[in-house]
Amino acid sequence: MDDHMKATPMKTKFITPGVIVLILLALNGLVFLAGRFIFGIGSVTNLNDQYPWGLWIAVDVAAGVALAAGGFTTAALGHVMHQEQYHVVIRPALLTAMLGYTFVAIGVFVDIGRWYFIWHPLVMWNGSSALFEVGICVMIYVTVLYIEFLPVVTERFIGRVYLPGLLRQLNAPVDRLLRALDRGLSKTMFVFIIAGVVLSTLHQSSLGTLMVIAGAKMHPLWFTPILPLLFLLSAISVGLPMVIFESIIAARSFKLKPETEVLGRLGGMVAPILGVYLAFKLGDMFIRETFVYLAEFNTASVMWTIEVVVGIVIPLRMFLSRTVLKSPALLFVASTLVVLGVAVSRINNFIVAYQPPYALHPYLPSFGEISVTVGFISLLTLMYRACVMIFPVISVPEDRPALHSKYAIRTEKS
């Protein structure tokens, strides 16, 4: 981190007209989510035996696991890669990749028919699956990312706990044990960085393994066999966009300057790593000769085009641009523009390429799928909001104030 900067705790009102609008949002989300837990999955959305997936698979499982892969690129980029000056990027890159798995694994949760079996890839393994490997895979990292904010957690209340009443006597318990859990963590910090980095690397290649799996019922624009490599690529090629996206809009919600610098350094990265998956997609494209269906003027050429011009090319020359690099707002349009990308390719993956040959009319989301991913992403939104109003994440010049929560735990010296 640099010498200069100092994370803490933002001091400002949590409520505003925009959080004003995201309670909404999430609260008609959860009406529509109760719904389906009351009546069934099928009264709220347009699943069927045909379509056994749909926008909550595509957005709020796939997308949300490669959007949230900026965890563990700066997790690499920073501690195992030891470059010192991106460490004001990683706290707020974790807590959105932890936040993010958590609404991943909801998603799960919500999309299964039988929720109430979710727990069966826990005791009932299958080495052959690609889905539970996905399944283990992101429940084991979810708790990897919530070990590796424990620090954030014990630097925040470490000689600051007080609590009221007759639970005052536990002040100096809990602060020892907030003590030796930092000390430990301190010691054992890089296996789970390391454990982190791995697993994601898994399972964002077996998201793409499910969808080899579905053989003929792709469209040729999106099957191949190195799909699980493309899935890959594409997680990686969004983790740092992803890192500027949010670290953009969180110092504008803030009212702080952006670290433009650090942020163009990173932007310098985003280039080589889109070209290197836009060459393996086109590469693929052209041996397997599906160029062809690009031809045909229908939703499929529309989206995949979409997905490849809007998400890949444009960004990828202004990642090349030095005036972008210097520009908080052109990189903000460059990273917007690589994360709607990857989002498009999960909804293309998932919904648009996925073509079962018995249906009898094609998939569209409903009302209430559409109100509960929104309501997912508002109800994300506002939970990272209050942690960076809790707990020190984001970093601000050591020569301002001291920020505090009023949600924080004040101090009581020994």
The other form holds:
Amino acid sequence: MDDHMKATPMKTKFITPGVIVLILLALNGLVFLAGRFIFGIGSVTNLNDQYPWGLWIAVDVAAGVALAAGGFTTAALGHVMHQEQYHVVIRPALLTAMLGYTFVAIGVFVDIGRWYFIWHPLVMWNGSSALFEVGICVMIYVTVLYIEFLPVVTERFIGRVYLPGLLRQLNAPVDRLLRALDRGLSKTMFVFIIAGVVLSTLHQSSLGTLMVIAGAKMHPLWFTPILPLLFLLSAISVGLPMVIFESIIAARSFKLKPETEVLGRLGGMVAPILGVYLAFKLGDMFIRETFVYLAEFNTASVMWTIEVVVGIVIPLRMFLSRTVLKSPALLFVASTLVVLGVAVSRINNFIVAYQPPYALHPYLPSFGEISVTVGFISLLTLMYRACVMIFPVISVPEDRPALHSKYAIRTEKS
Amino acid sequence: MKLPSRRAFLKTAAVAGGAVAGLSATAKAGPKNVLSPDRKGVLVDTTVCIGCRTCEFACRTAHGLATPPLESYGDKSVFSAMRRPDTGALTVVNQYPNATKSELPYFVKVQCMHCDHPACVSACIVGAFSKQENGSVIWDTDRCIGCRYCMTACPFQIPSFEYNKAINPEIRKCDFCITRTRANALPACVETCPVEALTYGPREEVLRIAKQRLVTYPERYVNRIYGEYEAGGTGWMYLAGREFADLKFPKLGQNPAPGVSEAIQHGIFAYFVPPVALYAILGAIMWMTKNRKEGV
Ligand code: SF4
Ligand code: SF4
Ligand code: SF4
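Next, report the structure of the form predicted together with its partner chain; the form predicted on its own has already been given.
Full assembly next; the chain just shown is listed first.
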């Protein structure tokens, strides 16, 4: 059915009112970012010796990694298990993952006190540190994602290298280079795809291990030795909803028809995964008997309830319904809930659950911290928009007046 | 994506696997973490301490930190709020009421505990923390990237960070006066304490003295040595005349803080077997589903 779908650069105006708002938000974030680099982390954030990690680690880094999970889940589905019908969503998910992880790296860069030493983990190893494992895996995975994206770049430019002015002589060599790259890549790409899935499994779970060492300071509702498993399961369960979420937004913003059938089938897979995640989450709660903490009414119990009921139970029920799977609007709502639920779960694990013994008052992010985070999300959205307008990422039906396809160009040339 | 021929597939997969296995050879280079039998410890007897805070002054002086003149340390008003060690003071003394003799409040000196199984050493992403032969847990400015994971990890909430420095902010905490002890001098606070509330020596010896005091003066102390077992045992240990929880000591189990997390880490990374196995399984699935598709 989707044989006639073809990834194509979107053709539309880049600037819209929404885009202008995003640009303003990004600029606002950059102002506070400048403050952080000139005057230190303390001048912009509410972090202190009691709360060394805050919004930037919880959202920019931890939630960022989780929400970029669409990359490895769709790669596993489409490439490893060869479910070809899902190929239309692989590229958008790959792009999100690539940009998402790029911003995770930038988020780390901004949060660490000595950003110019960000390369230290490459040469100074500590195998017992969960953070070390996360750091190394993320570094390698970002590289792998860029390699996985290269074929999209070669596809866009092979037969279409038009350098301006004097550089014109280089057109033919660059084109040959791209073709060689393309051939080499298509032979070895499977290595990178499997590596990407393995690396994701590793660091998605190690992200959960991070807070295990803080055990004594963690609220019992969240602290469990199976945190790594819960993090991995939640990452897997948010992968497809994130893909659905973006597809529907992209379809709206580029005035395309949403791929309801493919999205519906993807949605059908979400319920079982969410079910497994919920089972482990609740099973762990009953084994450790932490449900007693739900009887108290405080931030922790409210946030836990939101995370589980709004982020897992309700969307789980929705994804089980045929009506939902057939309706883009309902699919969108259900997916958004899962996405928000996982974001809340990361905030809960890294901020709400962290209860240091000598805290004087609870941590709330400052305006500057929020501005930087919102700025990054805006920037990411803008870059996504730019990328789908430059590169063939989003699939449209072939018969539309699309750009010439890769192979057409090749035959033209030869 | 096209899959290459079976031979090429195996070859490329093997090369990738070999590269990962090669990495694992160097993976064991971790930070130093010695648990020498001669490691030093300190016994803080909070029932002896008079809250004079000269140890705070001595500590600041020994570490080149700015300090008001010694005379100003007699000011008791600082005790009105609980204080924590920070980048400007690596040790601080807090006051807690004495229920039976209100004229004799308890004073508790706080600093890094120099854990036997330090969470900070286990956690630090680049191995900037290390446990030395003599028991000191110290920090290396040439490695630190300022990620503050050590702060998240420390069960005693000790490491402190220079949030208001844009370039080379430091993690600061008590270093057990490593430069002094290496030159066979006592830690500055121990040397200066006028009432010998602090006893420095090999941990085993210090522990023996503490047990002795519990036996000799049972009415003076709660029957427990804080730090003997907490978080797997600490270099600094405390005696008290009141429940430790009332003196705001964190309630910790006996397991080393890094225990569970290291077990998980080493489980995942046991000679890279689990990741490589996962890689192989995924490769096999990829290969099989491909053949199935083509067979149809
Ligand atoms: S008290 Fe904290 S900083 Fe000191 S050695 Fe133990 S874990 Fe490290
Ligand atoms: S802040 Fe420095 S010492 Fe602390 S964990 Fe990070 S790199 Fe290690
Ligand atoms: S110098 Fe000794 S008596 Fe004075 S506050 Fe410090 S530990 Fe207590």
